[in-house]
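Only one chain comes next, encoded as structure tokens, the form predicted alone.
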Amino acid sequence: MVKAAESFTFQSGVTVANRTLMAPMTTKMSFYNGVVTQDECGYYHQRAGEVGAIVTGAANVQADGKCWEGELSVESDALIPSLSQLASAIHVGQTKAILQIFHGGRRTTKAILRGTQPVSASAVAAVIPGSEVPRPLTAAEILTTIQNFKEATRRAILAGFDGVEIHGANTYLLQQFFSPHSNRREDEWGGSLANRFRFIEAVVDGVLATVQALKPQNFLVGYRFSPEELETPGISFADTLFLVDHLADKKLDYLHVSLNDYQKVSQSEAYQERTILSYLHEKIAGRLPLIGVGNIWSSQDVAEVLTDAEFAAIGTGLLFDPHFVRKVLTQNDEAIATTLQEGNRDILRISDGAWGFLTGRSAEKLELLQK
């Protein structure tokens, strides 16, 4: 079993001090423009020095892919000079510092747009309350995304980042060209399974060229999914395992799973003998690393993580206690923060987004993390 405290060096030459990351969370704490604010950096600040990674919120690679207000951008080059200031706030000690880009498709609105319609792969609104049908990219402006993702690639890089995750989860415009709920395409970019796979793999693959174009020293690129929807027709874990396949061939540096919980089971009946966690890493076979993340209170959650994953992400454990890494690399469990009090938001920097994250838990949940 990997232990915590290890550290790991990525293909890509990148070296993590100890097997944790800080998982993406969205912050809403950004300008109106995308430009990073001093609170942005302060947040992230107090919680590097200890996890080995930072994953950022999400970017947006172009301007209708933004999908709240506070959002991270790096659309354009006049926000390498903030972008770099964050990264900077995460070099504490040896913290390795990850930009997540990404394109919200058809999960924003048009009053997010300042009035332009959505877009995604197909004209089909999303299956949630007060969704907008989108508009469908055409051929050419498909092309002109995935530009755009190894544009926000090159900025990263002179930035000073130390990777870039592709945000290929939560619904958002990647894995929407890969569900047959929202593409309902019928060119090269829809229909079978192969084909929704080809705007990811394009995506992808743009991505790693820009990185060996620019030859920066030591930097990764990662990617992060969710295992399947809900929807019918939808992502299924059986389409998620040739996702994964595929990918595992890549020289990409690790795989994200997107998970609420590090124990969940797959609603497929074909794959509910053991965790989601279990089958992703069986598939991957060791070609790629696999971070496991939700639901990860102590140090006995991470070791488990660890059997099924070489790298375990804390989310609101790191917004609950900055110093969650150290105390679980000693196996101080008694002193992890497990309470969360309104009163503490402004010495915990936690922002309206990531303070809606935690109160939209389930009432049932919010009593467990006050025990």
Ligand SMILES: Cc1cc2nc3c(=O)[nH]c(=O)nc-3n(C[C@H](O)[C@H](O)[C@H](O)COP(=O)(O)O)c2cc1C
Contents of the next structure:
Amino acid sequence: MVKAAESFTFQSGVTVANRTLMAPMTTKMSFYNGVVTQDECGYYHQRAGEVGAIVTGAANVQADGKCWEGELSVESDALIPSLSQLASAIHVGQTKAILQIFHGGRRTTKAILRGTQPVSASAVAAVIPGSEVPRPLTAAEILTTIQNFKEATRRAILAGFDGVEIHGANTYLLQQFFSPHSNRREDEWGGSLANRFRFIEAVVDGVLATVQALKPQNFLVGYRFSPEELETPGISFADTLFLVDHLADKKLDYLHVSLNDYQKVSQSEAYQERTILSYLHEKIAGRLPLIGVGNIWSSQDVAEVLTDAEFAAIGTGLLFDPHFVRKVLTQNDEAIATTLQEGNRDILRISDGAWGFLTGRSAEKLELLQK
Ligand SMILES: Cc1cc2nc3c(=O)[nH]c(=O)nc-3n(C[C@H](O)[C@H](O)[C@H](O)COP(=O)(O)O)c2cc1C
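Form predicted together with this ligand structure, per the form predicted alone context:
What follows is the entire complex, opening with the chain shown before.
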């Protein structure tokens, strides 16, 4: 049996049928207030049944954590019924449903927040055109935000998800606290590496404590992170090895790196002999399973990822081909759709939101734009 086809039981007791996951991908398909739409359920349902687990797109844990229109939300109990429909849509065959929970921090705008100023660790705008200067969270607001990650976890349990993934990647609030670019605080939440890690640790511990207190049967908690930042100062790969080393000692179920290419090499000169994935795997040293991701298009790619990780997460591949995993597991690579024709967008239920993202990132794989 190929490794990709092996089942796996996480420390929480959740068993997945194979070593593949659908990477979290925002669709921007929800209603204005974060309620899940039937179109969104249909999109996930179409991709469930073969993949081990589906991680949903990011869902905000509180109103000022919203980053874009059409975003999923888990900020109130009123959203539990629609989230429950989403979990059910994903529960096809043995596929597990994992809700990604996040706060966007400074990566949002006053317009998205209907006039409220975005918040972050400090009053430093992102180095991206159009970014606004955020307001630093007060110490009391930091504690409320941690509480809201816990509440989001409670709601995910009640909605019938099999787990949550804490989104600490892609420059959102958790990463903003860890980054020396966005975190210039001089209290216990900023300054040294250990202080910049404090918010992440408090959220992780809070979420784990929530699960422990509510005792759902088999509910997992994963953590996603980005390995380094381009900014100076910014998160270095050495900082990330510190992060991973500390998180690997927590009672988490997995660590999930966010990469656009699983073969990516660090920008840090001290870590260029092997891939980022390989260094991370070495640092974790079997304490927790690692999920690799990025530019996976064949059974060979999946097999390569699985030499340096326990799981392979597939994003764009599953957008283009809902049966990507079945084809990988049967090594039927010729049948995998590696490009996307605009005419197939409706059949594949690819939303304007996902499409807009793809035209920015994977334009060379879209067969339409030139026609
Ligand atoms: C349309 C789209 C939306 C995404 N939204 C999220 C998200 O909500 N949360 C997240 O952690 N990553 C998000 N990502 C990043 C993916 O999870 C993944 O890391 C990335 O696409 C690389 O994998 P791929 O080459 O298989 O697509 C998104 C990617 C795409 C293409």
